[in-house]
Amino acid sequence: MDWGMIDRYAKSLIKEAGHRIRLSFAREIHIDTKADANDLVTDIDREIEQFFISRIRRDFPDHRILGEEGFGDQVESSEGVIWILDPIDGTMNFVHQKRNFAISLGIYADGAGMLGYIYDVMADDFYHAFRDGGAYRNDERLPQLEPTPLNEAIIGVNASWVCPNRYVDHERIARLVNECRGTRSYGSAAIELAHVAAGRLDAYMSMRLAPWDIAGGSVIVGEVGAVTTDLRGMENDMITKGTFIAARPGLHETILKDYIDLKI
């Protein structure tokens, strides 16, 4: 497998997709809802996913595609090469703010993350990583993450998990919020993982994410030394939805041991 060629191809595809997204602001965007009223999807999400799929199927017909909008393959195993795509991660931000959204893509071979990409379209920041080759923001290599104690850590967590919910003990999450240095929520898992990779966040966690939310970012943060698992400390399989945490070494263990009590 010529991963260098695939890397160059994927970068070119993502840049073209980003250009198409920016052009879309000149026209009316059609918005629908999915699972609930706050789960938005636009015609641009669908068009960009179809753009990726048409190109990948043409040039890599033996590869499979797992995409958020459902135009790809029915993926039930991790065998072979799988492109795991979110055409616009942070659709609510795309609709309401016209920023703070990203294209997220991870390319996996037999379950191992080989290539990872997060493209912050409006900031024109391109985070990318090659397995065992380091992670980069544009052309600048990102340094390895150093351990950080909880009381000096900034954690990416949605405020909704501090409220009573059916996924996790919210009182423990509230204690985590009180005992860390601060929290942030950007409305896009890809953007938050880019911040972890760049050292702007020390951890990011969620109780409910899909593979396309984290596939690209997991490769990237792994290359700078972050630890990624589900909230039971198990490896994410990149096929099914579940819980997720990415954190600096040491901090990851502290959060799981002292602040997480799952109900699911």
Given for the second form:
Amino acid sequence: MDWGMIDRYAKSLIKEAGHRIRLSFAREIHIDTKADANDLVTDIDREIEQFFISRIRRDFPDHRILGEEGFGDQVESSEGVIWILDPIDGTMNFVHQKRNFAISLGIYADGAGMLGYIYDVMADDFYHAFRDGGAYRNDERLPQLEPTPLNEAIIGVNASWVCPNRYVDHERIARLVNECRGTRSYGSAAIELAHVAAGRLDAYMSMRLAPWDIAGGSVIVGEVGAVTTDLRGMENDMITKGTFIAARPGLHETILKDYIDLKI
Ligand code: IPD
Ligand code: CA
Ligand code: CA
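Take the protein just shown as the form predicted alone and give its structure as the form predicted together with D-MYO-inositol-1-phosphate (IPD).
In what comes next, the whole complex appears, and the chain from above leads the way.
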């Protein structure tokens, strides 16, 4: 497999998709809801996913595609090469703010993350990584992450997990919020993972993420030494939805051991 060629191809596809998203602001955007009234999708999410899929199917007919909007393949096993795509991660931000959303893509071979991309479209910040080749922001190599104690850590976590919920003991999360240095929530898992990779967040966690939210970012943060698992400490399989944490080494163990009590 010529991963260098696939890397160049994926980068140019993502840049072109970003251009198409920026152009879409001149049009009227149609907004629908999915699982609930706050789960938004637009015609642009669908068009961008279809754009990726038509190109990938034409040029890599034996690869499979797992895309959020469902135009790709029904993926139930990790065999072969799979492109895991979120055409717009942070659709609520896309709709309400017209910024703080990203294209997220991970390319996996037999379950191993080979290439990862996060493109923060409006900031024009492009993060990428290839397996054992390091992680980059706009072609500048990102340094390895050093351990940080919890009381000096900024944690990416959504405020909803501090409210009573059916996934996790919210009182422990409230204690985590109190005992770390600060918390942030950006509304795009991919952008939050880019912040972890660049050392601007020390950890990011969520109780319910899909493979397309984390596939690209997991490759990128892994290349700078962050630890990524589900909230039981097991590897995420990139096929099913589940819990997720990415954190600096050491901090990952502290959070899982002392602050997470899952109900699911
Ligand atoms: C969502 C964002 C959000 C996260 C949600 C995701 P979407 O993705 O990443 O930050 O909290 O769980 O579903 O729907 O905007 O692609
Ligand atoms: Ca997403
Ligand atoms: Ca999305």
